[in-house]
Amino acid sequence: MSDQVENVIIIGSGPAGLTAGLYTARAELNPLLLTGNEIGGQVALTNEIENYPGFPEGIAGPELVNRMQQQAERFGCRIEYDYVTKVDFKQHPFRIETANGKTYLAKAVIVATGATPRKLNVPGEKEFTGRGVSYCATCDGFFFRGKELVVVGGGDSALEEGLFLTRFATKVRIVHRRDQLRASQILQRRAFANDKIEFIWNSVVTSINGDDAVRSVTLKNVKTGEESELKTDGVFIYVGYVPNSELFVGQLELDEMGYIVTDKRMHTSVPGVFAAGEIQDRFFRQVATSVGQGCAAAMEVEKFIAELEDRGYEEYKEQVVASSQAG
């Protein structure tokens, strides 16, 4: 373990984390950002982003992430490709351990670990993941050229990725448990106007079937209870997300769904620990809002460290530890 105490460590490299890296770097806090499994989070897996301000023609997710990373590094954000395995927020400086065997100490932490796709948890889903079951059309759509596909879900992600899959597939059937979509109106208009897309309403997937690869899904009509089998070459699942908060159980206050609880200024239940992006945002889930939250968290970190220095480190350290242990 290094004796050096970092001013701020950012956990996560999506839009919230990279924005926090940019702002804390510009504040000359010499931030360290730990990327997680992959840089960019969910945005890096998105084919095209059309609603982020400043890009009227749209921009590919990986390209936006690359630009954010370059900008953060330009101002001095240090980015380490490593995965956090353990945190201790009950002591100060905070302690962070990683998969590469490193241990860091930090005066402040910004958690921006995001969320991962929710699973259906039906027979065949786990067995056929990578063999016909996918959660990323951008990653896997190319492999289904000339095939027929099923997309599960009714929100923006389901329609966005379903539309993308029509570039490769001959037919995309969108299975939704209701008879109305939750997606934005502009996406609904595009989907309804696309000849390759067909909707299967009031239905859920109860199993995914196949041999060496996916061959069909079993559907159940939620109103009639009737079951049927639908042939398909692949299943793309978009039924929501689960916050990546396992690390913080017992360390930070979480809500009933596992999201980190913050106030309006991105403060968590532990002074000096902040959260931004989809790890604490279960409502908006947009690149633009994640960027704003990352900016806010970074600005609050700057204030926190300034107060830490003004009041005297030892005095404030005792307050932080007492507060975290009380929580």
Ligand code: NAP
Contents of the next structure:
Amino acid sequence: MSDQVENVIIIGSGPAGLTAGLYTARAELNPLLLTGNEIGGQVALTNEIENYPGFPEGIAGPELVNRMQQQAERFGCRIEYDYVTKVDFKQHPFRIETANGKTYLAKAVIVATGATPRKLNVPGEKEFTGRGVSYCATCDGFFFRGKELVVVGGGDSALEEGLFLTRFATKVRIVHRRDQLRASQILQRRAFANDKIEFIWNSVVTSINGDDAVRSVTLKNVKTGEESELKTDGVFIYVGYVPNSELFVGQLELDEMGYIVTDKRMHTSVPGVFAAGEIQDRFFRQVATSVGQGCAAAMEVEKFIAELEDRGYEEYKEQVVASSQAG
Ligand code: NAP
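Can you now output the form predicted together with the ligand? The one shown was the form predicted on its own.
Next comes the full complex, and the chain you just saw is listed first.
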């Protein structure tokens, strides 16, 4: 372990993390950003982003990530392709261990680990993941040219990705557990107007079946209890997200759904640890809001470090340790 104490370590490389990297770099804090498994988080898996201001024609998710990364690096944010395996926020400086076997110390941390797609947890889902079951139309849609697909869910993701899949598939059947969609009106209009999309209402997938690849799903009508089998070549699942907060259990206050609790200024239950993006926001979940939260967290880090230097390190250290142990 190096004895060097970083000013700020940012965990996660989605829009919140990369924006925090940009702002803390411009504040001359020489930030270190640890990417997680892949750079960009969910945005990197999104085909087209049409609602991020400044891009009137829309922008591909990977391209937006690339631009955010370049901008953060231009001002000196250091980006390491590494995955955090353990954190200790009960001591100060905070301690972070990674999959590459490194241990870092930091005066402040911004957690921006995001969320991952929720699983259906039905038989066949795990077995056929990568062989017909997918959570990423951008990554896998291409493999289903000329095929028939099932999309599960009734939110914006299910409709947006379902619409995208009509570029490849001959038929996209959206299976939703109610008879009303959660998705926004504009996406509903587009989906209803698309000849390749068909809705199967009040139904859930109870199993995914096949041999070397997916061949069918078993559906259950939740109103009548009736079961049926629907032939399909693939299943794309969009039933919401779960926060990536396992690392922080026992370290930071989490809500009942596992999201990190923050105040309006992105402070977590431990002074000096901030959180931004979907790890602490289950309401908005937009690139635009995550960017704003990453910016806010960075600005608070700047204040925190200035205060730390003003007040003296030892006094602060005691306060951090006392409060993290209380939490
Ligand atoms: P979401 O809004 O939480 O919708 C999840 C959908 O999955 C809901 O329709 C839900 O049904 C259904 N569902 C949940 N658990 C299920 C289960 N076990 N079995 C079957 N169905 C289940 O998630 P999302 O669509 O991923 O959207 C997340 C956020 O990102 C939202 O705020 C959304 O607006 C935003 N987003 C925006 C855009 C855009 O603006 N273009 C694109 C994508 C996402 P119920 O409706 O019955 O609860």
